[in-house]
Each structure stands twice: as structure tokens, then as C-alpha cells.
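One chain follows as C-alpha cells, the form predicted alone.
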Amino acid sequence: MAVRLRWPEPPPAVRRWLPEPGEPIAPPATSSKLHDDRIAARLGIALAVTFTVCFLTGLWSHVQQDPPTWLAIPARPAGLYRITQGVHVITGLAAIPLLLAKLWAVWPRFVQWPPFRTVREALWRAALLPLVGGSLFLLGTGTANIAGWYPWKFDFRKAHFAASWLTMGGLLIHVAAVAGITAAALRRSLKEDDATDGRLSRRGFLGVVGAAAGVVTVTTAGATVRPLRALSVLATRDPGSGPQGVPVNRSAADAGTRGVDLGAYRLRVEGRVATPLVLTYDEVLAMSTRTASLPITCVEGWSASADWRGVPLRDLLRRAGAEPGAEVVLSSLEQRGAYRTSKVGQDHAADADTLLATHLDGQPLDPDHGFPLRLIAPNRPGVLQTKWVTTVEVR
């Protein structure tokens, strides 16, 4: 049996802004028909779906960059990360108008008096803090990340990952708490007791919100979905622009790797190998090469396909006498940066299309694409496709 709590009456100056106690969402202070549990239920379902998809695809991206020791990241399908990260960004952006509309529909709940009447309701309302706060944080910082704007000092990826778990925990509690109310609201027609004075109806409101989410999707998805490229006026990156027709996030000038002296450059294959290798750029070019058509996919959601030519990493490892299944770490000429080194798992190291690329679409790599050598591999985030490679270490 629920324990009911007794609350004092608020001051008269505050009382006029509060709804009457009871179940209906809409308080007497507003005549809007849009503060309605029927609208809230439908928007809640849409948000639950988009947030769940966004969370799962974001979790996969995090695991790709920080894989646990027990999980082997597959190299195939080659375009899997392109799909999952594109869906992650698209669903995140589409959730923005849905969240704003949901907050508008339920805002009287945030100022209701008493704030809660039972311990169960208190726990439910406490879960709104990580749910609403986390949602606003994730969508706000995620959009800023896509735009390349970082007004904060914290590590975006770690903060985003932690906030996503808090938000999903709040979502699960919220769904469990309002399941009965949602089910009852879904059984009621949106037209029941609807506005008849020419103002926006409930169905019209949901139509506008759905259209807004659709417009956001269409005008940004072209960064990943090629047929929508011409419509993606809000996308932060055109996947067909950039040096050699492929975008870059970090240029050679940013990394301090422009103007590499090929006379002094050496590619080293070292560590747990039978025969350490020290190769000049010309010696690398003289090795047997392979061409692979692979996408490069940024965590910000854009992706572009290209033909890459280079030396298969597995051929280098065989030549050096590395044991199959060893951990491989690539290091860059770049002296600073969170991704100047990257690990290559067993499945990727054994794949024929994991290359130390020298050419892009038939032309030598532009310095911004990692000249003289860069890693390109299937099903791998762009931040892990290390550029300006100088060392291959077998551990």
C-alpha cells in the first residue's frame, strides 16, 4: 500500500501558477490542449525508440574505440561502422524536436503541487533529473561535437558515455513508472475533446513535430546517405569535399606533419618480431601492393568511400616474422593528439584490406590524408585510421 505524504499549502503568490492536485497534466492556468497525456504518450514512445537506437549505436562506437579484452572487433562487414555511426548521429538529431515537443507537452508536471504524493512517485520524479538533464546534455554536446565546437574543458567522449548510461537508467525507471498512464492515454483518441476554435489540434501538433524531425533527418543524413547528399543543407560536412575529394578533420598543419623529409623517413616494424624492419619510403613502394574500396567514417557521422592502394599490414607482419594473433600498435609522426597511436586487433591485422596506404584514388596521398603512409581498414572509426604512420609495434 502506497504511503501518502501531506504537504502544506503554497503561498498565494505561488498558488496561482500551480495546477490543481490530480492526475490530468493540463493545469487550469493554461487553456492549451497541447499539455496533454495523449500527446506526451505518443512523443514518449518516439523518444524511447530514438534514444534506445542512439544509445546502442553509440555504445558500439565506444566499444570500437575502447574494446574490452574479451571482445574481438570484426573486420567485416566493411561498411558496418558507416551504417551504425550514421544511424547514431541521425537518430540523435531527429530526437531534438521530439524532446522539445515532449517537454512542452508535460511542463506543467514540473510545477505541480504537491510535487509528489507517494514514495513511489517521489522516486519516479527523482529519475526525471538524469532523464531530462541527461537528454539535454547528450543532444546539446552531441550537436556541438558534430559542428566541431568545444566550449567545454572535459573529455567529450568519456562524459558522453557516462551521461548516456545515466539517461538510459532514468528512461527505464520513467517507462516503468508511467506504463499504465501511457497505455491508458494511447487508448484515447487524439480528437476526443479537441480544440474547435481554429488553433493547432493535437494531431496537428504531432504532425508538425514529426515533420520537423523528418526535415532534420533529410537535411543532415546526406553526410552518410549518398542519395540525400543534395538535400543535406544542414550537414556540417560534405562527404565529397576536401583534399582529393575526401574530407579530413585533422590536417597535416594541425598535426605538425606537413613537409615530411622522405630522405629521413623510415617505417619501422619492431617489437615481438623475428626480423625487425626499417624501410625507406621507396622500399615500401617497391613491395607488393593491393587496392581496396573502403569507406572512411568519422564519429561525427559523415562518411566517404574511396579506392585506397597500399601494402597489406599482414604482409609486413609476415615479412617481419610476427606471430599470428599478436597485438599490433601503430604510431604516427604526430607528436601530440589523442589518436596518435591506435591498436589493430587480430581480425583486422589478418584482413587483406587492412592497408598501409600510399595512394588515394590513384594519386599519392595528400599530406592531410596521411602522407607518406596511413592506415585504412574495413569497419573501423576514422579516428583509428592512423595517419602519418612511422612505427608498427608488435606486442
Given for the second form:
Amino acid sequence: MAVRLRWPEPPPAVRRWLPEPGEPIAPPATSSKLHDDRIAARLGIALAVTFTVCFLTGLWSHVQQDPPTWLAIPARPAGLYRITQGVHVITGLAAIPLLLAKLWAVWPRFVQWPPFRTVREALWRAALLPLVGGSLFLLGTGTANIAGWYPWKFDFRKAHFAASWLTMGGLLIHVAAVAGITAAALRRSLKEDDATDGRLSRRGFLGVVGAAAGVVTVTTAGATVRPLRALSVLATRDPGSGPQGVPVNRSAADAGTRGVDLGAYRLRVEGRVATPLVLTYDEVLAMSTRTASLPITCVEGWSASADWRGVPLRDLLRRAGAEPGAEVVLSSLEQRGAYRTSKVGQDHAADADTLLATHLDGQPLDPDHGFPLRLIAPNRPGVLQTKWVTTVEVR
Amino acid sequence: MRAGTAARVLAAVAGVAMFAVTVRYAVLRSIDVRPAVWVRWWVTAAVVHDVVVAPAAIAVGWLVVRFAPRWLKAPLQTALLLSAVIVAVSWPALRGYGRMPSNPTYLPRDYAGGLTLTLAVVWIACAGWAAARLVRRRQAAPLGPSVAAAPR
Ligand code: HEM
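Alongside the form predicted alone that was just displayed, please also present the structure of the form predicted together with the partner chain.
Up next: the whole complex, starting with the chain shown before.
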């Protein structure tokens, strides 16, 4: 580990523009006060916090969709996923200025000379590639995804998940490497040897980066924080827009489920049940219904609350004589699509507010919201709130 | 210090373990993750950022600090930084890449208008700040700008 590597010395005219390991980040020839480890440390901590929040809320969203066998997803609190996924997207967007500012501040290290002197330095600096690449990938693909833009040839969700482990792994290695510099940098005053010629001070720069995070938040968070709706002029979704005032992710036109023939439509409850049911739309409407006020929360971070009326799933299961605690799989009329079917876990199947809804805010569902029948359940990602439901299979 | 060293070693080991989780997941789900494509995207992101984006931002900042008058420097740096971030974040919406005729609830707003409005607020606020700095500077230096004291 203590092997010292020898590097050629560049000509002095070049050398003075390159920082040296262990010396200040700003190379001697520059007058910059912002390329500084005090800035790097503070922005680094802000990034560690925001990235950890995104990682944890992201894992939570992941297990809802790919639940491990040992984890039962709870149905309560009903608005939990709305909060965790809202926090995920809001925090990720706010991290964009933090990341760009941090990388800007430490950029001279990119041309540091010599690049490394020991094996240990070489290793931790090599881990910067997954850290920087992974961070840019996460924030970049996330920003594109919420705008419905997929300019790549991988599955967004799984690639984003893989990048989150990559980035957090790189972050842990980075923190281990810079912990000492960070602690020393935090002890030094931001004001010491600061600029005095009218440009941004260090504190001013950090303030402006914070302001940038604030502007990004205010102009986008209205996709889920309703009071901000009017200010969120850059939000990619609007919780008040769409058929019946609720946004849509997969339209009936895209799913091929426009103009469902009610004469031919049947809701089937089948599988491990005592009495399989085959119900017409009118028979479903004739069952006793319940109204629940629940948010529909997209994995993309927007959410909108509405009053949903329909038949509790557990009433249907009871009527068909399903064993309590059985696993339930719903299928849609949709022929293709990654979310054609969805599993309903025990806790959700038993919840009184898990409905096969026929009405939204008192009106029959719009085709885009899943007419004739859709699932709406508490604490559940929107992609799993199956629309155009036609079979309930008990396993 | 010993406890600190142990914590750092532990963090580094955990980091390497997370890399292993990444590789395992990418291989197991290679049909979806497409590891070769995926790696190319994040390596390209890092290279383009470090070779093009960051140097360009540093060059613009350098020009401002070098050539703008004192009273204008900080407000101009601020306006440029905020603008760059706002444009970057709103770019996909502005260009409407994800617009779907079959689903108007994607990108329902007028993003050119929203961006113009946001940037107008930023630039007007920064212009006001610059003007205040200029006035203060004039008041502090009745003999003219050449002998003015530093603002703030
Ligand atoms: C997404 C998160 C982060 C990214 C992408 C990131 C990226 C970077 C990069 C690329 C460097 C330059 C290193 C070099 O080339 O030598 C750096 C330096 C630094 N980082 Fe981070 N970092 C992150 C989080 C953190 C955290 C959590 C801390 C503190 C706990 C931190 C503290 C520092 C410090 C103090 C330096 C300056 C080292 C010096 O003086 O050269 N960073 N960071």
C-alpha cells in the first residue's frame, strides 16, 4: 500500500493549472475561492442525505413491485406510498443542483497531477467513476422518466434500481476516503480567505445552490403537493388535469380497452374458491358498495386524491368462498402490457377500502380510469391499481 | 481515531459489497437491465459531464469573474447558475419528448411559458439585486466608480 508511484512532471506552464494531491483544489494559477474542500464537504453532506433518502424510498417502491417473500406490504397508512414516492421524486430533483455544484467545485481534481500516488488512492479514485456516472444516471433517467421520455434500450425501473446500488456503493467508498478531509474542512470557517471583489462568497454560493434546489422544488413539487400546483409551472404532471380531474398513465386507447361491450363483459372470481362467480356489470352494480377517499399515486411521483365507489374486494372473495389469507391475482381486459395483472397481498385483500371501483367522484369511471371496473387500494403504487379488471383469481 | 478507522474500513467494505449486489442484479436481470447498454450510458454521462459540461460551466464563470464589473458579478453568477439548473431540469418537458397524443395528461402544461416565467423571475430578481449594489456603490463613492469601495 505504501508503494509510491513516480509520475512524469508536466511543463511548468501546464503544471500551474493542475492541482496536486493534498493541496487545495483550486490550482495555484487560479483565483477561485469556490473550488474548495469546504464547499465540497458541505455539498457532499447534502448529497449524502438526499441520496440516502432517495435510496431508501426507492427500495421501498421497489419492494412494492417485486415483493420479497419475507416481506408483507401493509395496506396502512393509506397515504404512505404517496408520501414515500413524492419524497423520492422531490428529493431527487432537488439533488440536481447539489450534484452539479459539487462536481463543478471539485472539477479541478479531475485534472489533478499526479492522478494518484498510492494504490489506495488509485482505488478510491477509480470508485469515483461509478459514483459520478451512477449519480448522473440516476438523476438524468429519473428526470426523463417523469416526463414520459425513454430514449434508451433498457428497462427504466430495473436499470435505475441497479444504478442506485452502484451509486450508493460508490458513495460509501467515497465517504470512507474523504471522511478525514471533510471533518477538517468543516472545522474551517467559510469566510477565511474568501473573495472580496464582488463575486459570490462561499456562503453566497452555497446559498444560491440551495436557492436553485428551492426553485426546482417549488416549480415541480405541485405534481403531488397540491397547494403548490399553481406555482409548479414546470411539473410534468398536474394532479387536477385529466378525465374526471385525475391524471392517467396508461390510456384506454393505448391499452386497447376503449368501448368495452357491457353485454359481453363479465367479472369472474375463480381459482381456489368454493363457488366461482361470473357477474355482469349490472350484477356488480347491484352489490353493496363502499366509498373510500384514496390517493392514486404514480411511481413517477404524482398523486391525486379522489372518492372511489365500488365493491370491496373482500366481499367478493367472501361471496365466492375463498379461504381467508389467500393470494389474489387480478387480470385486466388489456391484452399486452407489463402491468396487465397484479398481485394483491393478504393485508390489502383483507382491507375494507380495497375496492373494485365502478365510480370516481360519483361518476362512472372514464375508460381511461379503467371502465368498467378497476382496483383501488390503500398504500399501493398506481401501476398495481389494475384497470379494466375482468378476473379475480384466488391462488 | 481507531474507531474512526474501523468505521471507514467498514464503509469501504460495505461499498464494495454494494457493487457486488449491483453486478449480481444486473446479470440476473440482464434481459431488462441490458448491462452493456446500461454501463455505456453511465460512463458516457460521467465523461460528457467531466469533459464538456463542467469545463464549459467553469469557463463561463471565469468570464463573468474576469470581465463583469464588481457590482454585477455575484448577481450575474447567481442568475446564470439558477438558469442553467432550471433549463436542465425542465429540458425533457420543454422539448416534449415524452408527449403522447393518446394521453394528454403527460406534459399538460405550457412549458415554454413556464420556463420563460421562471427565468423572468430569476433575472428580474437578480437585476434588482445588481441595481441595488450599483446604487450602494455610487452612494459610497461620490467621486465616481473608479474609486468605489467594494459593495456589501
Ligand atoms: C452523490 C454524492 C457525491 C458525489 C457524486 C461526489 C463526488 C466527488 C468527486 C468527483 C470528488 C473529487 C475527488 C477527486 O477527484 O479526488 C469529490 C471530492 C470530495 N468529496 Fe464528494 N461526492 C459525493 C458525496 C460526498 C460526501 C457524502 C462527502 C462528505 C461526507 C463528500 C466530501 C468530499 C470532499 C471533502 C471532497 C474534496 C476532497 C478534496 O479536497 O480533494 N462527498 N466528491
